[in-house]
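The chain below stands alone and is given as structure tokens, in the form predicted on its own.
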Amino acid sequence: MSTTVLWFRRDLRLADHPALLAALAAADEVVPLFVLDPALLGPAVAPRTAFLFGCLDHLAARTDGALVLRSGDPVVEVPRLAAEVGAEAVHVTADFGPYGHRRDEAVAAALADQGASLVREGTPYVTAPGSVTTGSGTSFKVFTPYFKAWERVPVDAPAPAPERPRWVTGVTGVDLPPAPDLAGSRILEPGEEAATRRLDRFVDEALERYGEDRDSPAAEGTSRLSVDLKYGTVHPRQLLARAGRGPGGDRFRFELAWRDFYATILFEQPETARHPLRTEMDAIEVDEGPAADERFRAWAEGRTGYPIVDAGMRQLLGEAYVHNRVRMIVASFLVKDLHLDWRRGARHFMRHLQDGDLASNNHGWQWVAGTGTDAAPYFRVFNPVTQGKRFDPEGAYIRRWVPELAGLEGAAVHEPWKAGGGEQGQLFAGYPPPIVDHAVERAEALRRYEVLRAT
């Protein structure tokens, strides 16, 4: 009987899994493998590691206990397992991240040395990064024309999970380490079945109003599937098929296209993981030193004195998640009110987010900071008070995460310093006054952009 290996990575499911179907078509039986890679587990924070380990537990059950865990460098471990089971091929979903792409090239070379091959099938995205191009074959630099071309790409219907995969059992592996202690942080339930339930809830309860509710952090108006997309417990094709067309579905497609766009930018310009896409923006003046560090700590701990900002940062600490609209608000505050480097914020998010995805996170930060794909970003400075009033008008989200302000009603929660009268206002159970004056810092942010533009 012929044997092949299916190496799971960011595709921890059985439904709509092209690499799994290709492996089953290529051989009589399949060895399912996951490699605990220190290069990825080392920087992974507890919420992501806990979710990953939970997904692996579920995947082990779905593969009838056949899932093989190995620990170490995949360049060593994957060819070693292939040799042990006599596999001439290892099937994978293609990886387009900077590290993953380099790793796969090295694994392919190591497999070739022993007469085997790495077979890439499928992608974690609707469209493979680099596959959506202009009429002349070049890459898109701006999202709107990219989206128009993305909409024209045919998308395969999702395939169901195979009924009786022929798994190889009894292959030696390592035990999964204990899940990290989350110290009170809440994470979503891991695994493919939990992802399906989240998708069902979104389609049944939130999709119709997604266009209206997605920007309201107090509402249950988003899919909460970002962590499932990161680990591949669901494929975006499945989301498109369930969302369909219509106001809610069309807006949801738009957001999935942003995910593909950012993955494409990172794939084609991997240096943008650490450096601005608009290289000239590296010269903008940013604050450094002890005072800047203290402002960063106030931002990170949710004690800036701006309720919507503090609510978002406390949600990050409490749920390892932040609502997307609030992510933009807190990012703008760090970069344009506190004048700190966007990379500090991006790193902080990646240290805490359960759904931390390098392409979406870092390029989302660059969009807000004006260093990325936005065509005219220099004048966009979010006002944290007006943003709070617009997207959390009754203050429900703020009161959920900033209990010091629970006694304030309605719009007063957005400007608690005004509630007690006087310039400094009244403190509420230790809630601080604003650490900066937004009007002053907005003018300073624009001044710094204009200085850069003039050079």
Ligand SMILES: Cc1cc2nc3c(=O)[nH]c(=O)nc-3n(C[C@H](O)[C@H](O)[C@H](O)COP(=O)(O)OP(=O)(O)OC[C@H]3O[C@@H](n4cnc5c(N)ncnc54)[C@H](O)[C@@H]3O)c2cc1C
Contents of the next structure:
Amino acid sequence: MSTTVLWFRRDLRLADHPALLAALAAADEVVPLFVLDPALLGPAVAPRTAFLFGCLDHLAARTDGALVLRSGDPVVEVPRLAAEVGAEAVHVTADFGPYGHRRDEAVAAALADQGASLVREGTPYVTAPGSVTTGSGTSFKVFTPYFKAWERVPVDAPAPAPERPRWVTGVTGVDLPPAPDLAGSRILEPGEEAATRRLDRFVDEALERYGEDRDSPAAEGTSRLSVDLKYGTVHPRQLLARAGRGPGGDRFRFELAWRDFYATILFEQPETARHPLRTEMDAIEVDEGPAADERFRAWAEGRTGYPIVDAGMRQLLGEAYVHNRVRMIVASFLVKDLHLDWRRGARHFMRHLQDGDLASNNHGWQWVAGTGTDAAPYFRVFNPVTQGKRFDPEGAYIRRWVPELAGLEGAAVHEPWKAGGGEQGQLFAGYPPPIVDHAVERAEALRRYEVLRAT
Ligand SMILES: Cc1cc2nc3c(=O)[nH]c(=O)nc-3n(C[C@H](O)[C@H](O)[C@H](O)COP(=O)(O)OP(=O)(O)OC[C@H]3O[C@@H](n4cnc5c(N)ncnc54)[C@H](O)[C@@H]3O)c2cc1C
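Given the form predicted on its own above, I would also like to look at the protein as it appears in the form predicted together with this ligand.
Starting with the chain above, the whole complex follows.
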């Protein structure tokens, strides 16, 4: 009997899993493995860890209890398990993140030392980072031409889950630690079946109007599949197959391409995990010190006095999620109204988001801050009041997350300082006055960019 290992990482599903199919084709039986890696678990917060543990529980059940958990450095643990079960190969879905890529190189070298190999099959993306190139073979720096080339790449139809995978049972491992305390934060249900239900709901109820509703934070207009894409409880190929062609499907495809694009940028320029893509932007003046720290805290705790910003930041703490439009508004506010370094905001997001993903988060922030892939960032300073009025006209999203303002009717919810004829700065039902004047700070943000441009 030949035995091989399937090492699960960000691919916690059985359907449409090329590495699983490759493992089953290569050997008589498969040991399913997950390594609890302190380097990844350490920085993750409760919502992400709880989701991951829930996915592992599901996977253990789906593999008839065969899933082996090991805890420690994968460079030690993976070769050790392979030697224990006599496997000559360990199958994985390729990882393109800076840490995962380095880790896999080290695991491959350690396996080679004992005469075994790491076999990469499939990726977490529609197209593997680095595979979509210009006619002359170079990479794209701007999204629109990337998207045109991305659309031309043929995509395989998703493969069903194998009918009777031959799992090896009884290999010893560690127990899953208890799920962390969520401290009142609500998270999405983990696991492949829950992901399928989310996809069904989206296709049945929201896809057709996705183009119109995706910008309304009060609507259930988006898929909420970002966390499933992060942990691979669904593959984007499965989403494309279900979304099909049509106005909603086309727009959804466009958004999924952003995910591939950002993963590509990070893969090709891993230093952009910490530094601006446009390196000259590193010199922009940012505020630091106790006053800046207090502004950061007001932002993080949802008490800036700008209702749409506060609603978004409270959604982050309450649901470990923020609607995409609101992510842009709160990020713009941190960078261009509070003049804080985008990395502070990106770190806060990574700490709290259930779908926290280095590539999408980092480059989402860089796009808003004007340090990344967007070609015309100077002029776009989001006005938090007009953004709120435009995308949450009835104020339903604001009222959900900022209950102090629930009593305000209509558009008054966007400018509570005007309620009751008061001056700007007046408290409304315990809700704070704005911590800054947007018009003043917008001018200041543009001034700082101009200084940079002139140097
Ligand atoms: C400042 C900022 C930070 C962000 N941080 C993250 C993050 O950590 N993790 C993350 O998955 N997304 C991030 N995004 C992108 C986007 O906000 C989320 O993917 C989206 O809100 C998730 O909700 P959904 O699954 O319902 O999206 P849907 O609208 O249903 O979109 C479907 C999928 O397309 C992808 N997608 C959609 N919009 C984007 C985008 N702008 N960039 C990249 N991929 C996109 C996501 O995988 C998403 O799940 C960030 C955006 C900004 C502006």
